[in-house]
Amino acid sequence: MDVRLTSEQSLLRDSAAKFVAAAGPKVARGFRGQSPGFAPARLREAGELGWLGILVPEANGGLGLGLTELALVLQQAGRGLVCEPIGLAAISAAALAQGPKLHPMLERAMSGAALIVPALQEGAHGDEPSAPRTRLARSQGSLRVTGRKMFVCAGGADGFLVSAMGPDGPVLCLVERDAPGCMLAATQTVDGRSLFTLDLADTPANLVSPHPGSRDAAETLHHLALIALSAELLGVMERAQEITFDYLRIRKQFGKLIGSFQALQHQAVNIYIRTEAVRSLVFQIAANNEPFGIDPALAIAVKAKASEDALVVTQTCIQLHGGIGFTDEHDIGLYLKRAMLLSSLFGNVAAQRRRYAAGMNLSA
């Protein structure tokens, strides 16, 4: 698909590509086993460029842009295996900016001085965001939240946007990392970084107001996360494909370039088609939805498609490299590991398909 960009969007994409040029597989390797698994200074640099406030209205100090611009930045982040959680930080800042008055954490979140991340997932295979099991109640004149969130990108985080069930339905609330009753337990991921289980026991929390046009803030944030992860998965697919096609053009076997072998050409065509299909879906949805008015079915569909195809593409790329592709020293394996991580967050392929079937009243 040929994505037609405005001159401003092209400049944004080029700026993101320049930022990503300082990242890449070598940098990603360096963060394996580290805490936090990214460079805080780089996150602040993204904030200085305005990307963490990309969806925040201009009246609130942000760029006031849309999903297409967010997708362009995160597409480049996926290509460079950027470890800084730019997408999660950007959608969290957007959520903080939707109330009738500015949230006290908004300015710090947009600048990268504080990292706020979503904590929405409660099950291993994804959940229905409109029915969280975490509970919010009023105790001694303040709001308290109790429950467990899984697979939270909490490394280096200063606070969490937690979905909970309140007296009048699902809500979104901000919990500070050092709040009483807030406990974190780390689990190493396939790409060498960590995800966390967040346990909350009667923990103080502050409500986050929803956008006037959305049903509830928690579900809106969930669908924003699905779009953001899909855009990053697209970048992972693109770069893995480019690395592999370059390899097919230079590697010789039996005195011939392996790219001339018909069986490998068929595989190359297959991964090209899958990548282009995801690109088309990501940017069509981004162009036709407002950040706080995303069609839930489309958000679910794009995450399911991107998760499935990113895994197929990166796995095939490793196979096309032959034996060297299975070694840790080759960069191509890092793209598969990143695809595995991103595709699992906020619900994997099977979870998204179940949600889509339920929402469209289809038989699973």
The other form holds:
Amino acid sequence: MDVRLTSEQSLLRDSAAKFVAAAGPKVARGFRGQSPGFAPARLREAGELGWLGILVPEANGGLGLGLTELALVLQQAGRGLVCEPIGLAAISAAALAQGPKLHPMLERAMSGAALIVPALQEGAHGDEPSAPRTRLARSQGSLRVTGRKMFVCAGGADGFLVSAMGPDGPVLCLVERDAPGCMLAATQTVDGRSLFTLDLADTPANLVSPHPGSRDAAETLHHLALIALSAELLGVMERAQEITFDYLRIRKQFGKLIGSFQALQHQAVNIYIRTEAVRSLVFQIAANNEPFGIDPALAIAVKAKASEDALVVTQTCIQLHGGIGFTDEHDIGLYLKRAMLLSSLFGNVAAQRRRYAAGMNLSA
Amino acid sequence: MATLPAHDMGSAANAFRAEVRTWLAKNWTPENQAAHRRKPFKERGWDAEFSKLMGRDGWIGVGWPRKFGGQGCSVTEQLAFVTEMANSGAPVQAHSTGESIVAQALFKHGTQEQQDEWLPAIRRGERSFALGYSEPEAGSDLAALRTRAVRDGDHWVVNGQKLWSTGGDKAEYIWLAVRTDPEAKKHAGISVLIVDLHSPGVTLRPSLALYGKTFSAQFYDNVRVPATNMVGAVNDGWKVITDALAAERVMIGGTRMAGIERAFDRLTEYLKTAVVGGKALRNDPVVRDRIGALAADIEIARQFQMRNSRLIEQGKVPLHEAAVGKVFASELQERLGQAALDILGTRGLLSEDAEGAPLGEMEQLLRHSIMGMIGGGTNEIQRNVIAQRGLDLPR
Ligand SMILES: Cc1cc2nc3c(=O)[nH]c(=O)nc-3n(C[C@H](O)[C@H](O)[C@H](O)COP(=O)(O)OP(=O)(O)OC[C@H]3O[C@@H](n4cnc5c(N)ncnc54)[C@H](O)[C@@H]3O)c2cc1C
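In place of the form predicted alone, the structure of the form predicted together with the partner chain is requested.
Time for the whole complex; same chain goes first.
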């Protein structure tokens, strides 16, 4: 059930696969508990390959490609447990590229010389992206932002795309890491990666122009993040499943290959079906939506589905391995932990469903 | 939402439970608990000093027959006891394997000398054991084990490898399943030895398990074990192992249930104050549905437990009934883990040692729950037992 790709898309996927071949579980293991938790040189390499500017119009120096291409790259990143925040960097660069003038930060963001990441989440349960509590106000002729962002992937970041409520509604603004009043506090997660609380107190900020077709830059960035995370989760599920099926083909108990037990075959098929469902959802949405015009319902739906299924799939993978899957030395557990991290960022399945239901007009 | 009502286990067990609580209130104080929580996650649950304290006050071996120095409690009272201990979070792992599996086997298969040597020390909390069953090629198919023991004078000489012994890096002794007759059919050539883990020739390789605690592989290189440490007759080990397991299933289940109840209570505690989007999360109908479903399942799992303990009290050995209880409870544990992650949101991800992880070990619950579906015989194997023994379906 391959997604039908153009030859350019196949090339892109292959070069992403090559990049990922040098990553993988072993490398990811080495980054656990480290700061910044990835290799800045590899991020720049992704920049050189054009991926950080994948959604940036060609006129602005990017590749000018769409969601399918973004998904193809991030699917590979998920497969290889890549630690460089390629997806977050790429969507942030795209967000910086929407104004009428060339953003001064864009070139460095695309090359990977500077890492800009979204800082949208304010609570643990997913947020209404168009109603941030963080405030933007003008004081003494400059813009200042005040508030708290949570669960920011701020390791190694030089700046943040912060959603805030301005005088005329929600806005997106760029805050530099070293700006006065900008404070970061790290906490360790199960994946070994740190997430940060970003406290902003009257911190200088610059507005980021929305895409001409969208009214709210923060909301469109949020939806883009949901697609990016879903594509990465898809890669995590796929690779975990492959590792598991390979194991079912070699492990013997009771004198038989365990893959010959129907109790395991049926579980294998169940996770395969879940993975295929996520794959078709991710690539259908990618094919039919513009990066800055994603149907919110679809973005929410795919993140809900991918978040839920990635957990079920990776847990089942461990169950199918038996005890060996439960050791920290075995790679399969890393896939579960990565799935736990990505599933919960920007809202887990429960948060997405809650938002989906809230957005439907259920009254008669 | 309040916490779950205490489980009514009958008047004797309820009264016994009250006694346990009184002791815990004195000896497992908030200060003790705070000190315990300050330890790294992987060190929690095992505390040799606390085991000695329990031993001193007679809380080890409450279910042992009186002639072995126990209190001769009924199975239901024992269940009340293990549940209460686990609920309190007090560390019992330093003595629990010795108190349960090893002691059960010694009652039935030990010689007088072995009973005199091991049981009083276990009861005082002075002997710790790990279990040495699994091997690289022998997991679900335990009877395929290959670690060899060969008789040499008044010793057995052991060579081989074991895997995943929980607490193996902390225990003094291991309850080791070995092959003593390689020619016999696979179940017929197995024996059980108690081996000092500090013996020359034992190499221990601890590793981290997915749920954040350690287990250990061991390598045995010509390890000499006194012949007096063999429990049960030579080549009769399969019976020793299965008897001890059957007797212990219910208690293991009790500990699991207590863990589930404790986690559930913490979750409802969190819900009392959690607010999302300006609304109390506890009023969210989806959350209420999930909490209600979990509470109902916890009641059901408790009933499975009670049924099994009654069967034992009637002198029967619950086999497929125990498997039903295990499958149900371990899968309930997984559902609870998923519900906790959903309800806690991103905060549920903070690792167990993280400063400010809201409910301490919640995130870890999900990873831990997978262990329940593998350890002690995987759920697939349990289902095979239920289908073939319980439902009498063809093999
Ligand atoms: C946290 C933890 C702690 C442990 N502690 C100890 C300990 O203290 N001492 C000790 O000796 N061992 C311990 N174990 C090991 C445990 O007992 C084994 O992992 C378990 O028996 C399964 O064996 P295995 O890992 O070799 O998996 P395998 O037997 O290889 O199983 C792999 C998969 O195949 C399935 N399978 C196997 N046979 C069948 C079949 N006939 N039909 C259908 N499906 C089948 C299994 O269900 C599983 O999904 C521990 C394990 C864990 C996870």
